[in-house]
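Next up is one chain by itself, shown in structure tokens, the form predicted alone.
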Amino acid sequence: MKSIFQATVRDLSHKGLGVVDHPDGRTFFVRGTWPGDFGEFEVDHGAQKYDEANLLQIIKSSADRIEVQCSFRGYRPGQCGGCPWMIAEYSSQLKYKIKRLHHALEKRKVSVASEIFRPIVASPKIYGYRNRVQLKTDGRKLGYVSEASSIFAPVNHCMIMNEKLHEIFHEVLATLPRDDFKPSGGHNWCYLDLDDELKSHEITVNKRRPFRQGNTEQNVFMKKWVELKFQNLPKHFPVIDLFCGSGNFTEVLSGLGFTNILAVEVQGSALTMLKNKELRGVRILELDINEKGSWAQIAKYQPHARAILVDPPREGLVKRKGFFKYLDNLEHIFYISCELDTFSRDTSDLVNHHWSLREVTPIDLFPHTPHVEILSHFSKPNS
């Protein structure tokens, strides 16, 4: 039995979906509705409260609703589930961004002067940004997967991708169908990760390709914000870039003439990457920092460090014991964070432990999705 209800989308929940309330007192979560929406929504009797509803139909829309520009784009099984936000104004996606940051810290406990926040900093392209994309493919056909299911989605044209990526897209897309692309071993499909920086013809299935930002005006921003964070540091400070990859950030480090960086990542081919660029004042220490002993391993390499750059993966700074154990010299934190949550957890325990946070400059890399990139500075009283 179903039960359906019609109700006004209240607001976002962390993860992005829409907020609904049910008459009976329950809430739900709703794929494809921004807040303002007024729809029809079904869920079954026996639904739990916060788990997620059907949309049947928007009643009325939401003042920033828009229609979406891409026909491939939709939370129905066999459409792409890509760009959730996409049925958004921009201006309208931004400020949930900064909502969803906001709520992140206020969960932890975390207390921000509103001084420290700057404002977000928009994509300067909303369409055309991304330079690297990851595909599924099943020998015959391109595309990604439907909204929270393990649905292949063809496309044939992406609304994200720049001009370049693109050209690339339609070159392995003429290739079709491939026997090198088909899946085997009982797979649905293999993925390619496609890359504006390779040729067509260097593409092979199931190959990850090194971590690179994927929005590269907003990079160049980023890469400017470390520059100007470390600009006025001493050169001769010894400092860290943890979760280096292939020097995305080293080189600016590098650039400003620090003589004694070391650049830690786990091995793999970012590493062999950032050792053929030999960038002067840099060492390189080949570690996982998840594993036991590693920040012992740093601080025996990296005994006196005064700054650190850290740009984690999603699960942040899984392993932090040792970051408040070993490395007393430290006076500045320069914080990357690509996960609201991680980035919350570690935040509240930086300043749990007496480092005071001095700055949080949200970025914005994917439009159309609920992500967004936190840039931070933490530092020692008195520093």
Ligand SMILES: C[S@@+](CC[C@H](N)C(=O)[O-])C[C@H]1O[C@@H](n2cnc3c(N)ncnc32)[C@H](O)[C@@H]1O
Second form
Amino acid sequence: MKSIFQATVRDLSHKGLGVVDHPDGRTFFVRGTWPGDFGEFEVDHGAQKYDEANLLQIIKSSADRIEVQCSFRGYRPGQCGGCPWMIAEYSSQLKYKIKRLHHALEKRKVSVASEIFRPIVASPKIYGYRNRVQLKTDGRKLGYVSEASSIFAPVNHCMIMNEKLHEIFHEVLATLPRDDFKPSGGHNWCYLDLDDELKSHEITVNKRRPFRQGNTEQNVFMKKWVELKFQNLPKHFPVIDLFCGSGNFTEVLSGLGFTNILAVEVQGSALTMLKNKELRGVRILELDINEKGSWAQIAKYQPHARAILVDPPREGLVKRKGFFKYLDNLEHIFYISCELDTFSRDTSDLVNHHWSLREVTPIDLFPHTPHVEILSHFSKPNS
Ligand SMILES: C[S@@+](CC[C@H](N)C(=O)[O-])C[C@H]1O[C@@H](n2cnc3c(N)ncnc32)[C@H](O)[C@@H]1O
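Here we have the form predicted alone; I need the corresponding form predicted in complex with the named molecule.
Now the complete complex, all chains and molecules, led by this one.
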């Protein structure tokens, strides 16, 4: 059964979808809407996504709405489903990113003094900023699989790729159709990791690249931030770069002159890249931090660590007990997070273990998405 209703979008949800109230009192989430939009919506009461309504038409646009410049954006079959916030002014996107951060911390009852929050660091480029993307291909076309429809949507242009990546994208596109790009894994596509550090002929299907920060300009900022935070610490301090990847931040620590850096990471291919950098003062530990005994192992290799840089994947610090048990000498934690829920969870735990939150700097790595990256600093009260 379907019903149609009119409403004003009153907020954005946790996932960044518009929030509307149905006349019967229920709340629905709507893709492709922005707070202030007055529109007509349809609810399919038998649909799988029971809490989502579809936008039928915008009757009056939000003052923050802008004309979308990408012809592939949208949620119908054949549209890519990406860049959900491309409908709004960038300043409004940033405002809602900050709101998401505050909301996530409030939900965990973490109270943060206002001077701890630094202004959000806007992306210098809001189009053409991405240095890598994962595309899908059926051997004939390149595209994305829409999160909304789960349908493969071919594209021949992508506004968020940087110039170099776009060139590579077109070089690969020019080689199609080809038989080595075979659908796999029960899908009608396979995946391609495109990266502006690769040549187009080096790109192979279903081969995951080690992690790389996706916005080159903002990565420069993040490295500078790490440099500023560590530069005043004594260089003989034993430090840990946990979730070091291929050494993006390890390079900074080594460059500052730290002589005792333990770089920890699970992915062997990332660590091979780090080894090839031949950084001074760095020892490498290949380890899955979620495995039993991993914190004890870190403590064995770096028993007197005084500062730690933590840059986990979205799941955050899943196994934290060992962290509190083994790293007694720690004075500073620099926590870089790509996921607000787990950042808030871990912050709450740290605060409950008597760590003081000194700084929270949100930074926008991915314009047109709800994503917010956090740069944060915790210290022991008398450090
Ligand atoms: C957000 S990335 C950060 C990488 C690096 N700091 C950078 O800036 O490029 C997170 C890293 O954690 C690694 N990782 C994920 N799960 C892990 C685990 N359970 N144990 C150790 N490392 C893990 C990933 O392979 C990835 O390199």
